[in-house]
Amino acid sequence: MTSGPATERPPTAPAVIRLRGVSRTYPGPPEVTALRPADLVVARGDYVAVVGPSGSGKSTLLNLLGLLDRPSTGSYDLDGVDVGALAERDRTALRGSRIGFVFQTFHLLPHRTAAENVMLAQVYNGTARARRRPAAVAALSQVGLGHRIDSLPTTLSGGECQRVAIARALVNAPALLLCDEPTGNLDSGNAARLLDLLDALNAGGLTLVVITHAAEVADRAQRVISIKDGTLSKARTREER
């Protein structure tokens, strides 16, 4: 894809991605070309939503913009870091301070209270053992759950289970929050309270990429990018859905 009005954001606020012709083929044989090259702006402040049928390339690209695998061509600015040049232990530790995830399964231990589950993002972060459960209860009283900190998940139902998840992906205050099918485990009752936060932490200024098929959590983005086949569309605004 070629960058155009569509891709790129006006240059008010700083990009914390940025793609110029990253591109991804897996060896074979065959060899599979899962991500054409691709260029694309998400500036600071942003919010949006990348959509595609199951095999149009969704989850490879999530992995390059988590840093969980590299491209086959082309560059990939993070936060203004170019990734590429960077060590896989670098890559790392940047993925861990600069990146949070939200998964459509929770991963939280079932026998670790919300709070301890919260906290495991800090301990892979290398962050002082006295600033973490501050920092949880924090993260946690942000997505509304301040009550729930002491709870095990096997008590909280699934809307609440999903807070706690991002609330582990927000507690080392990351530059940016990928989400990967985030309402998929939920009905539409915790799906729409989800969403609702979703805008609300946006509009507290985090910069968020959400993959999804659903058309209703595409439709709360402020930009929504197809994938077909591999290939990005230019992003739609709001105003031209």
Second form
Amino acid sequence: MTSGPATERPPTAPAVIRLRGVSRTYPGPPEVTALRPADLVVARGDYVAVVGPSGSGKSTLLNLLGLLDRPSTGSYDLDGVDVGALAERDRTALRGSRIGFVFQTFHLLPHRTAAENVMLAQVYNGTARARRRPAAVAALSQVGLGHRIDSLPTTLSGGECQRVAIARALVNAPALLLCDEPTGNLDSGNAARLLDLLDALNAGGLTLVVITHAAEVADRAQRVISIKDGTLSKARTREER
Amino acid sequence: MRMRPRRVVPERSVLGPVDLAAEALAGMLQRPGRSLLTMLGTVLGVGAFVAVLGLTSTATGQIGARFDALRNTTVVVNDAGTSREPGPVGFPSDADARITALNGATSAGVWWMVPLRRPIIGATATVTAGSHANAGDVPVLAASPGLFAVTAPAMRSGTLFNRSHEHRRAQVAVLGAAAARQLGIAQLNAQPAVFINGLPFTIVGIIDDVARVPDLLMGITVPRSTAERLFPPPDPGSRPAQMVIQTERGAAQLVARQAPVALRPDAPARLRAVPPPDPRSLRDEVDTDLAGLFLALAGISLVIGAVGIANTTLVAVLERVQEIGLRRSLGARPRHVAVQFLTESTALGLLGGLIGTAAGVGAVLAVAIVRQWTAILEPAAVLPGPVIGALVGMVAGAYPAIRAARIEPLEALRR
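Could you give the coordinates for the form predicted together with its partner chain, as opposed to the form predicted on its own above?
Below, the chain from earlier opens the complete complex, with every other chain and molecule after it.
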């Protein structure tokens, strides 16, 4: 039994994310409950924004969804796999192959070209070396950076850096793209172009969960879930907003 | 209808050897300047290790070569006497000629310490026992002319007595440098004499250095025939008469066996020939002592190098926390992170070891060229250099690598 309200209508598409009574409590002292028991279903092709103020539990939810942390209670199925029962090394492998991360700070390696940064995502999942560069070039082209393949991050704008980070997240064809404040370091023009890109990716069938506190980012999502004091609220669709 | 979740194990995340090497190389090249500085400790340590071992073996080789040349060609024959009391010298008067007639013997000479009781020795005839001018503690030696051929003295002035003096039992003397100084004799222009118990001996030469029998430098040497005529015979108990033979290389053992019979076919047992000792044992002792000292110094250098690598690798780990978090988010397991950092530190150690080995070999060659020595580089001193460097890098990188593996991706990505 979960105490949080239901946050989703029954999906028609297969679920990429299915949380049941998931909570996260950090042992103290003092003990802190960062996320109260919650249910959440994100269907394939869904575009969900999680909004809330600082300290509301957004990052905790992102870490749980991204397999960077384990819930204290409840169960989590990712793309049909019950990840709670997996050993850490299997969770790591799953994270590398099924989840793409986009961070507020781009986390690009400054001494590597755009293509090499993208190819880094293929190192740990066993992609053959010969297939990496073509895949990286395709991913960079997909985000509109086909002409900056061999550029170093130091020569790219903030918006371009974030596009490289998105290409890196996409190159392994993940089931889920997790974005943590993706426009946090971008000016309004670059932010708008990046959101257009996310829209396009979602239109192509990619499942997106975006953690943000920016209204213009949340407005792009099909559904918006608010989080406050660790409690998820009911999702609001575009029509309900 | 609720779908039953799969309980499947996904593919394992991997880091193949080629990827590991490529990632480690990229990590090292991120900051080439710091990588070079990191290597420096190992370069110095391994370089010192190779250089000291190479210089030790090279220097010892030179010592050994000279030592061998001298010792391997010297045979000593002692006169054991017939009793404990002094008696006639056991070596015949033509001893030098008998020995040089042997195959392999190049020169030979007899000598002994003349046993004088309360000697009075001075540069003038007026010296008495109680006067300050009495140099009674200057030893008096008797020698056959052949001894000078064996000892190859370096002359300060004058000449040496010869077979003619010996034959005539002439009262001539050769002074060693120390004896000349004690007697106050520096020049031979005025034909000075030395008085031994009132007996005058004309000084014919002063010697500065000898290759063998250093006693010659300390004393007054007179012809053996003269000594036999004027002084008591040698004491076989304390300082017996001795013959020193110089041989060709490789002939010493043979000459040592033949000499007693050649000298005294009537009583060969009276003479004891001492063949040259095996110089290798002595050289090995020298080698061991020097190598131990220098190895300790090289070890200290390596420890300093290891601390340097550990320190800089730890700093690199702390600086690359975000990169570690990123790699973890991309599917790297903690062991992948640890192995990458360990590979980087090991590779830096290996490179440092290679450079250090080259530098050490270069140092040995440079010293050998300058000193005109033959460089001796044992494989055991050179080949382990890169391996030692790699081991130092691996050990030094172990702790930083463990620290890197323990970094939580959550924490790392938030920085």
